[in-house]
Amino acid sequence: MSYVDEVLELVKKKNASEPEFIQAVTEVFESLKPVIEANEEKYKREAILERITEPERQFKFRVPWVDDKGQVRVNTGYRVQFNSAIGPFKGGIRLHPSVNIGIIKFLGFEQIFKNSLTSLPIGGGKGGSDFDPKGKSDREIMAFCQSFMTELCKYIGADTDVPAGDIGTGAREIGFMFGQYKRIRGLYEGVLTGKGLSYGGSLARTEATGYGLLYFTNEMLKSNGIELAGKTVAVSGAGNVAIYAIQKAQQLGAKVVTCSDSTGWIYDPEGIDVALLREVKEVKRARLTEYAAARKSAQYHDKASEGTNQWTIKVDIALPCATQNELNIDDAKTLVANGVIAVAEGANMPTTIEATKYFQANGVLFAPGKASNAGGVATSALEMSQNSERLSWSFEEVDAKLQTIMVNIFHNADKAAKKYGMEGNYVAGANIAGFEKVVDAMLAQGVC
């Protein structure tokens, strides 16, 4: 048994309730077969993937909070600190039903790929809870918040593991935890990201994580001579990530004809009104049949009645940006049938493993998350920067930044890839580059 099939074994074995990070582990381990047979005997010696599978350490704790009505709630709280080879732990913290221990620890073995490959200091991490936002007022929400950060803040700081926002967490939320934080430890310093303009936030942060998927998407296409402007696009999501990989594809001369949320998915054949969305999910937290109402080219699909989705509309490029898994081996099928030429995620894993590998069989262009969406979490840390020098740069220059790390990490995927002859397999090479350079540090620093 080679010595990659060996560790794979064993993290099914120990972590056997955890579908979501066993699934991440295999993805990432048979694109590195390559890189780690070449190393075999050194790597295995220094049991290099038994560290890079273990967390340094993690933490699961109570969360009880008062509602509206005075009854007390209690959630579950985690955080996992996944790696710190290349710099402080950094992931966002997830609020969700779905939460569990096994999506926050697949979410931060991403995330330590994903951080390397933006080149900048940052360790992989992950938090979150089974706390869902939706339906809550703000002083629930706010109550929420305060517990849950009374426990964080015992094992987070500026130079130690500096949280973000993802699914659920918001600039409200991230609010919240930041007052709280202050409060216990007295500290006024760059311990969360995604903060507001008035104390420390950075702008294009908000735009980032779907700005840098175009900046990535463009980037792949025009490496295969394909001209982005004048394609068709499906975009699977409605929150932060699809509503700016929906305007920035627009900016860039495409047309999104979809988006989606958790009970329908809307059509539009002359192109989604960008504003109108934001209005929709920003402004008022409602439904897309609120678009659908305000926009008579738009049609409302509702997911449990029809059960169709967006990724049934011929179109030429799909951006998932919704959630994990959330694109199986019967919509690759049907996109390919439809004539796709690329897909690339904006969400963190939202594509199966059977169906990338069909989309790859089939010559699609496909980009992986941890690439492609890379652009949150390379702002995040562009933010950390402008903390640790008290200083506020301005749109364009993020923004001209995060172009930069976006086509960076494409053409280093694309190295990595062709070194190790894999030419076209974006995923390898994503997986390749990020690991080689956490690997190299691991090494450097010994057994810890």
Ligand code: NDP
The other form holds:
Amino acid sequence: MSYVDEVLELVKKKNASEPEFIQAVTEVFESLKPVIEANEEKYKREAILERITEPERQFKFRVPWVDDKGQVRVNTGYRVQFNSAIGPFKGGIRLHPSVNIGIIKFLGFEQIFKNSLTSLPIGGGKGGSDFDPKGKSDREIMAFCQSFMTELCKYIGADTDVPAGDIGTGAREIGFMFGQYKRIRGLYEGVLTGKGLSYGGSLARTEATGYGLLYFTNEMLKSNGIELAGKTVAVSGAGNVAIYAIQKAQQLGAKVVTCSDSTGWIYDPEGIDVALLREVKEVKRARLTEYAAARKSAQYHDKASEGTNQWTIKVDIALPCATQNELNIDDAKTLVANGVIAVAEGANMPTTIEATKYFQANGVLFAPGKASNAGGVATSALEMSQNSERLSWSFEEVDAKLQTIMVNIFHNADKAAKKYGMEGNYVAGANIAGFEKVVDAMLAQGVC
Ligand code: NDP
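Let's see the other form, the form predicted together with this ligand, since the form predicted alone is already up.
The complete assembly is shown below, putting the previous chain first.
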């Protein structure tokens, strides 16, 4: 059995109840095979794969808080500090009822390679809780965030571990968490990113993941001789990533005709009205039915009663921006049959392994999330730089740096794929480019 297969078996045995983590490791290992085979003896002796799949440490903690009726509620909090070979741990906090240790580990593992790809000095980590922010009052959100940070603050810091937003954690939650950190630790430091502009946040951080996704997609298309302008695009999700992906796609001349949330999806042949979508989702925190009610050209489809999704619409480009495993093999077949040219992941691992392979086998340009959605964490690292020098850069300055980073990520992934004879396989290219830098740093730092 090869070294890769040996460690994969070990990972499966040790983490049997964590399917998402196993899926992420399998995907990464499959594409790393040529690199590992070329260095098998050394990597095996150094136990590189065993080390890279074992978090440096992880925390699981009780998060008690009181709801508006005076009832005490208890959630579970997690922080996985996966790999600090190239910098302090960095990765978001996910607040969603589906959160468990396996999901946080899969996200933390992916984060190692993504952060490495940005070329910035940030290691990989992730955190979260099974708390559901939906339907909670601002006071309840604050009570939860303060309790969560009361425990988490023992393990993080501007030079050790710097969390950020993710599903369910936006500017409001980051603000409450930052306030609590400052109060307990007595430190005003860049311990969280995604902060508000009045207390150390970076301009363009809110837009960064969605914008970065489009900068990457544009570069990928360009380098394959295709223009983004004039293309029709399907987006899933209606959160932070989706909204700014839609906005940038439209600015670059494409027409986005779908978006979705967890209960339904919108088909708007006239093109999504971003201002209206932001009003419904960011201001009112309402369902997409409100978008449809306010816009004549929009059709609302209920997921549960119709059993359909936005991937049934004929488009040139698909951008999954909601959550993991939201685009499966049946969706991939429909998209390919409808002539899709490119799929770029805005969310983390939104495409199943089977669907990814189907796209690649059918000549669809496929951009893996760890490369194409790295703009968020890259801009978070730029926020850390600004905090350290106690300066704020202009929107244009941050946006220009983001564009350069995304274009470089594409070319690094492209080059790595070519180097190992897998031209056009950006999944392999991204994994290889991210992995090589981390391993180099791990080897240089000895057995740790
Ligand atoms: P948000 O919470 O802002 O939005 C998530 C969107 O996805 C919402 O529209 C939500 O619908 C929908 N959604 C969430 N869970 C499900 C589900 N189980 N089924 C269907 N729809 C679902 O999160 P973000 O936009 O920040 O994150 C989206 C994805 O992008 C995640 O995978 C995240 O890890 C990834 N990502 C985010 C980055 C960032 O900077 N924000 C950076 C890199 C990656 P509803 O409103 O109904 O809950």
